[in-house]
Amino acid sequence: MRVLMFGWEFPPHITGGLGTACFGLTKGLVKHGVEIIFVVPKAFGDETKEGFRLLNASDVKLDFRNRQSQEFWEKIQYMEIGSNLVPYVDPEEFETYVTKTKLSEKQIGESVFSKQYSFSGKYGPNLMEEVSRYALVASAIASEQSFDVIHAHDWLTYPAGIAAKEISGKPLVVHVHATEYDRSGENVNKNVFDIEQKGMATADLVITVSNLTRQIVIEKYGINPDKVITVHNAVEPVERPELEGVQKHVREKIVTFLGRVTYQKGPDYFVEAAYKVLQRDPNVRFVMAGSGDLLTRMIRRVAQLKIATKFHFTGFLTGSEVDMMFAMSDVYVMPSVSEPFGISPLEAMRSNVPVVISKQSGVAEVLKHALKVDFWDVDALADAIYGILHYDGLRKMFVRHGKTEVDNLKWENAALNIIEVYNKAVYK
């Protein structure tokens, strides 16, 4: 089985769980003998390539004399990024992005249709332009490569997957790691929704990372339930002996939130719960690790609650910094409003950190040894944090059984389920 796979990011250059999931899944598939051509908009040269080919879309040259490709290229439309997508980037960049002047139609035509593109591979003001360009490049790649099935990760690559399917006639599998409803609630960006819906409708099969996401795909996007299959995410096993016994240099217990500081992740509930915990025990420090459009608001709220001396904002953390943060943490909290899956609790449990997660998360479907609360129930969230911090038997139980539970959630097992989806798409 040979797979043409489209992603938007790849470790170590990631902004969240999407790149991490793509890496783990790819490694798992390779272990089972699947050949993979993994395409990214921009490769930086330091990516880990273990048994598969990483193809840099920025290196691909286009031939507009190719009649078959021209038929697809003519359908490509440019769409401007919506302001509610800006949470993907740092708040410092938000000001710059939303004030940028829109491209004129002439500029759009000249920039989208050229012989070779240099992608940023980021979530910037020209995101939709890059999504369109990526689809153009995908059509060229699909006309040159040999493969059995196409696998496109998340909405950014769905147009690329559709292009590859139209050019090659091969079956398309789209992988839903998140939907616009997760990112924006009911205030969806119509452009993104339309891309998601078209991708799912065009695909031969749709993979969702949880049953929670599967229901959204069926109910909100109108996709036939028969072609929507859930394959839960996993976590990459990592041995970091150098982190054992790491010193945190503070006497207090540490409670950590790690993720984008956006509506979807529920950072405001974390702040409110922190205040309630500190009323009962002032010997606790809270850490919010990440960046996003709500960061400034969170800083202001912490100041209003007068808990700034017990609250720390780290900004975005890289892979090794994340491991260090978990090594210093006593509790990890993920109070997401809507979380398709959520790999970070698995990473925390892998590091022997007990976790509190929202019931509104896909990972809650697979974890037994985690405290689960409704994201909006700040009192229950505070009680759960306080309980783990103060009842040693409870903490030890979650650490011991949680580590064993997570060690059994392997990407190579998830990969077997993905291979079943490929076979169903190819041989149906």
The other form holds:
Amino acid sequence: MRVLMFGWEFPPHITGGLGTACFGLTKGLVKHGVEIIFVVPKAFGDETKEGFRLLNASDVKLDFRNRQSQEFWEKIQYMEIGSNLVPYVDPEEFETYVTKTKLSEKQIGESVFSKQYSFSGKYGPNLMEEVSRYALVASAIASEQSFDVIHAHDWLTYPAGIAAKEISGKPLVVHVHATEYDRSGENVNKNVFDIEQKGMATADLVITVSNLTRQIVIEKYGINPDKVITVHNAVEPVERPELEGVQKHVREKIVTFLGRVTYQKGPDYFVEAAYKVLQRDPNVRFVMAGSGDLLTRMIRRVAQLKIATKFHFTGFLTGSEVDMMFAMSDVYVMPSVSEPFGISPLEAMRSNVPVVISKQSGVAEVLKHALKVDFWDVDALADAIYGILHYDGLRKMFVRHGKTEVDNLKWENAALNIIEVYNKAVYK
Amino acid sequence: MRSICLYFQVHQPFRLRTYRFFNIGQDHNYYDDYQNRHIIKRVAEKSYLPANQLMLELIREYGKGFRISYSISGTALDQLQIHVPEVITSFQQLANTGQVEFLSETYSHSLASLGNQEEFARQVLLHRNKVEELFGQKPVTFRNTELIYSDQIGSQVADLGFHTMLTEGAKHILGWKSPNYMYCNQINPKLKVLLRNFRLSDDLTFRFSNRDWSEWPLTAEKFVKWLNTIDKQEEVVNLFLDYETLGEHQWKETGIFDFFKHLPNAVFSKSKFGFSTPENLYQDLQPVAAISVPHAISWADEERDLTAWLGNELQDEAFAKLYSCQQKMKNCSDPDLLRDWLYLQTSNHFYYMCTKWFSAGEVHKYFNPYGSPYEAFINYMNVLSDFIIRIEEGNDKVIPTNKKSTAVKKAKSNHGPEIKKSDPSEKFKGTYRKLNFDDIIRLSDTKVKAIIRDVPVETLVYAVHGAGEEVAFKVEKNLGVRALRQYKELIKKLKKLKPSEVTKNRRQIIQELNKNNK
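Alt. form predicted together with the partner chain, vs. the form predicted alone above:
Time for the whole complex; same chain goes first.
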């Protein structure tokens, strides 16, 4: 089996979960003997390449006297301008993006049709331009390479996937890691929605990262349920011995929220639950790590509830700080309103931290050794936190089983399910 | 005559309502009244009432030849009395026929046999009295919760005055032996032991309606044919079933009632078997051997062990905490506390915390009202925490002052800071809530500083002795540099203190506390 795979980012140059997931998945597939040509908009040269080829779209030269290219360009012109389609971007950066200029149609056309295009590979203001150009390059790659199936990750690469399918006639599998509904709630960006829908509709099969996402794909995008298959994400096992000596410097137990402080992540429920717990037990500290558009509102609410001496904001944390935060935590809480999958509880469990997660997250479908509550049920959330802090049997149970459970969520196993999807697409 | 011993277990627990931690200390109503009422009414209607009616008709039809036995848990009896007393009446009618034996068990279908011998004996006595009061028979046969049995438990049951006990004919204790004989206890051979024939019993409880089962449909005639294939030497076939098998686990539509309706006729006309109660068997049969059960068994799951109720961290913590109350409950006379003490011991609460069903056991899932064992555990522990607070408060009321400080100290070391306790030696003054020693942690640092400034360091050291970590931290943090040094040195030198000294010094601080709080 040979797969032409389109991604947008690849470790170490990642801004969010997508790159990490693609990397793990690719490694898992390679273990089972699948050959992969992985195309990214821009390769930096320092990416890990374990058994697969990484193609740099920036290196591909296009010949526009080629009629095919011209024709194809006409087809993909619909996805032109979008100002604030910036998935997985830190909200502070996002702020600066939206204030930047919109592109004119003419500019896109000109730059896209230059002979060689230098992708930034970022989620910048030229995102739509890059997506279009990426699709064009994809058609060129597809006509040169030989492969059995095309696999495209998230909407940024769907046009590329569609292009490759049209040129090669090979089956297309699109992989939905998140939908526009997860990113923007009900205020969806119509352009992105259209691209997503076109991608899913054109695809032979659609992979979703959870049943929750599968439901959205079926209901909101109107995709035939028969061709939507859930393959849950996994995690790469890592050992971090350097963290064992980490100590916290307060006596109280620490309860942590870590993630973007946006509506989707449910930070307000965390604050309300913290208040309830602190009413009963003052010997707890709550930490909200991350930033986002709701941050100031959360700070105001914490002040209003008069719990600011026990509730702390760290702002955005980077890689090693995140690990430190986990190492210091006694409970990790993810009260997401909507979460296609949600990898962070798995990282917490790997550090032996018990987790409370919302039932509205994809990861809740695969975890047994976690407390699950409805995101809106603040009482249940507070009760779960209190339970872990006070009843030692729970902590012991989680420590004993949690890490094992996470370590068993291997990409190797998820890859088997993906291969099954490939087979279904190829031999249907 | 060879015998069929038909025995039915009737049990319903008092299920707990969703009880959050903020209810602790405020709300002492633990039970989900709506659900409990709903379930007992449904089961009575679908199972108990029609099944009792059928049994009564069979006894009338076949006279002395048809005998059966029941064990009804105290929690089931209590709920039936409240919500569907007509079920009690129909059981009484069965009792009046003289052909029905009522067995004894622990009142609340508890795991007391594994937790505390004294409490076990108390519950058995309670249940025996209840059965005698309702059905006019003094039970002589014992059936422990979920057929839990070991040599040790059997011997204790014999000491309590029972002559026969039922348990599971588990493969691993029988080996090549057959369950179809009378056995006796290993330690005390006077106690006769009847073993459940799990293959034939489970054909009825689990497989009866399973259409994938090669023997489906199972008729009374076919069942009797199987009985006839049993070796002629073997004396008794023990069919021990959940009574809910009739009509609840196996719906009426599966034909389960028809099966029992036709069973006696098929047995009498096509076999040499008859029906006996455990007491009949006690009279008729001699034990063929002692059965050795060093480690407790039960009738649950493939393993026939205790892991459905005990063994994981959640269950073990809850169990240990529950039975740590026994000493205090021994002298308790508060009827509400006594009732909750019984109902909280019901084995079902521990069953809900079982993590085995993560891997297997659809049965577990079916009976579990909680989303996960973790939720079950948290809910139970919240309730238990409130219950423990009530015991502490109750105990403070009854224990004379000279013993009080020891009791308080013990309570503290056992249960940490969540225990609120009142100090009966000082009366309420005014309407404000009087602060106790532990309230120090709730005060602002400024206030604490003000209070301890006026108290000699020595007094502080004495008072803090044995107090929770939080209290100590709060005090230490608010001491001045010099005072803190002095304080630490004193602590180092401190030897064992008399509880009265601790109380005396605490009282001084409590006074300061309340002076400051006015």
